[in-house]
Amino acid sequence: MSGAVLEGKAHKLGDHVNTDLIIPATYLVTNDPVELGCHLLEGHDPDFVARVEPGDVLVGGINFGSGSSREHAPLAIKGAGISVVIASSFARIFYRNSINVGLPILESPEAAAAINDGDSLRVDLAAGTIEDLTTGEKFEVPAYPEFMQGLIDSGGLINYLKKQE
């Protein structure tokens, strides 16, 4: 993913999307990202996953990923084919868990407010840009530090550590 540009359709959610909404506790009996991804946001919208295409982008408001500290939430997002999450702000533990499982997330209140559901987006992690191809708006975000980009490129912390051996 290093230097990769991510493109997909925006799926916009509101504020305070918690981990129980992202993946209901019923499904915490597995760590399989694809199985978890089949149930992403089903309590919010039972047909949500049917509309997701590989590479799509979740866009949230403030405090995205609040609630329990389960890694299942970012695993479910990744397993459903979402390439990146953009939000106004993230719960700290969700932020860390996302990086640990190799799910890129970007904090941008401006982008989160301006992007509409269904907009086509282009995200360049290395350059630190979010571009709304539908409206032509472009947003700058801090690029990931090299070590964090290494975690994302490796697919998460475990794979990153295995490569270091």
The other form holds:
Amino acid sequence: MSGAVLEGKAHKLGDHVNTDLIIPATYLVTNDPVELGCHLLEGHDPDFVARVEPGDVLVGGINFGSGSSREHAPLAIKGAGISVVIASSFARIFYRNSINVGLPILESPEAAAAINDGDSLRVDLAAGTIEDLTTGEKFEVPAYPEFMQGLIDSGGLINYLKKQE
Amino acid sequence: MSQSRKILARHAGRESLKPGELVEASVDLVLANDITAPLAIEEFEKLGRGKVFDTGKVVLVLDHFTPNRDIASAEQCAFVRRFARQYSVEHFYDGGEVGIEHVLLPEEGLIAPGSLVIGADSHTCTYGALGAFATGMGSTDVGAAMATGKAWFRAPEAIKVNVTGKLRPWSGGKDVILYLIGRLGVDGATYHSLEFVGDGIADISVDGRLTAANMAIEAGAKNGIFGVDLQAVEYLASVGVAAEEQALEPDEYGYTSELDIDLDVLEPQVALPHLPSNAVPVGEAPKVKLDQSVIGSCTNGRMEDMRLAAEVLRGRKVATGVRLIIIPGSPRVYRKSMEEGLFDIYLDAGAVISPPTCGPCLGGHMGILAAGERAISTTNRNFTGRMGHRESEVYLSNPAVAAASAVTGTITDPGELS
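Please supply the corresponding structure for the form predicted together with the partner chain (the preceding block corresponds to the form predicted on its own).
Time for the whole complex; same chain goes first.
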């Protein structure tokens, strides 16, 4: 997930977008990202997924991904075609899960506040920049801790452990 | 045993750990359930180790969508069942042995003070009530740990929760934690440990402490932890775990903040939709009309909870139009409730008695809400749509309040029942 430049439309969400909203528990009977992705954010808005195009970006407020430990939440986000999640802050378990499944997530309170729903965004993961092409604003994202970057560069925890063998 | 970082340091082979440090640590127990285990097993298989790190330290509990509600959930359980058999997992709970995992594991004597427990379930933090460092992770972390016996951790900062006074009638562990989440907010403890200290803890039962630690995650915390007092030692002895009293003592980095809770003035709390942090004293909760009351879950499915519900329901009837669902949290709780005659009280009141399952708590089955319906529930989350339709509502409370509210049909302080 490092090195990519991603472009897509922003879907702006509020604070405390929890994993029950991202993927209601009743759908947790499959591990298939595409199947899970068909129900992305159904708890928030049943019509949400119909508006998502491949490459789009979720922009949340504080405490994104709070609640249950279900790894199905970042899988559903990936499966629906979302390229990256930007938020003011992330809940702890969701943060680890996203890195483990290779979903790029960027913590930037400035970007999360400034980006409007529907804005076109360009995200450079290697450079750590978010560009709002609609407003022309640009945001720098602090680097991940070295250990986390290692996990990301390996393609998640399982690949990281395999490399260590 | 002392506070969270010390436990973590010991499992990482370190003298001490600074808050924020990332370390790899050996775990004592690795847990998953019928929702999270299938994904964990897929990741485990990718590592190709051919065996689990210790057949006695992997725990699999089929508790969420069981007894299976549909074909897809049955397939998931069948998949986990095959894995448990193939890899000789000793602590595999299926059929009549199933309890709600966080009610079951302490009763099974699987939780020891000072141990490091991870589970692919966010409420794994429950075990902090017995002095363990226990935290929820995702399926990949847990799948990897099933193979390696290790996981990486960020050493948490700690918040001191100082509990003083004596519990008032009808208040308990649930009210302590709802009040605390109300003070902290749902992300007020993110990355932190909640460390419970103070003279007031002696007045909170072990069941009540399990309830309080269970909901540490609802403030965003990594874990919640209590010291081990005589009550905890006696509880542990009753489940076959030898332990000594040990108070929580801070390490050299101490606490980032402190909060006080005075039990003398703590009223039963109700968390209004749609966040657990919307806690108000029961008397200030709106008098909404209720359709359902749920008493159970990993938060409040223990003996104390079952007895409290019965105490309120004895000689009373559930209001017309309200469905009361009572879910004893484990086979032991189920049997004991039956032996103590609580089932007669429940049935006379007009309640439904469910087998142990997570069921309605997460909108799985056994009590799903229709559009516009409202439930009061002793569970842990009242997020939008958590128990069913996205236009339904959940109010969180302790078992006495949930029982009293089932009797009147609206949110009710049990002290006010005639």
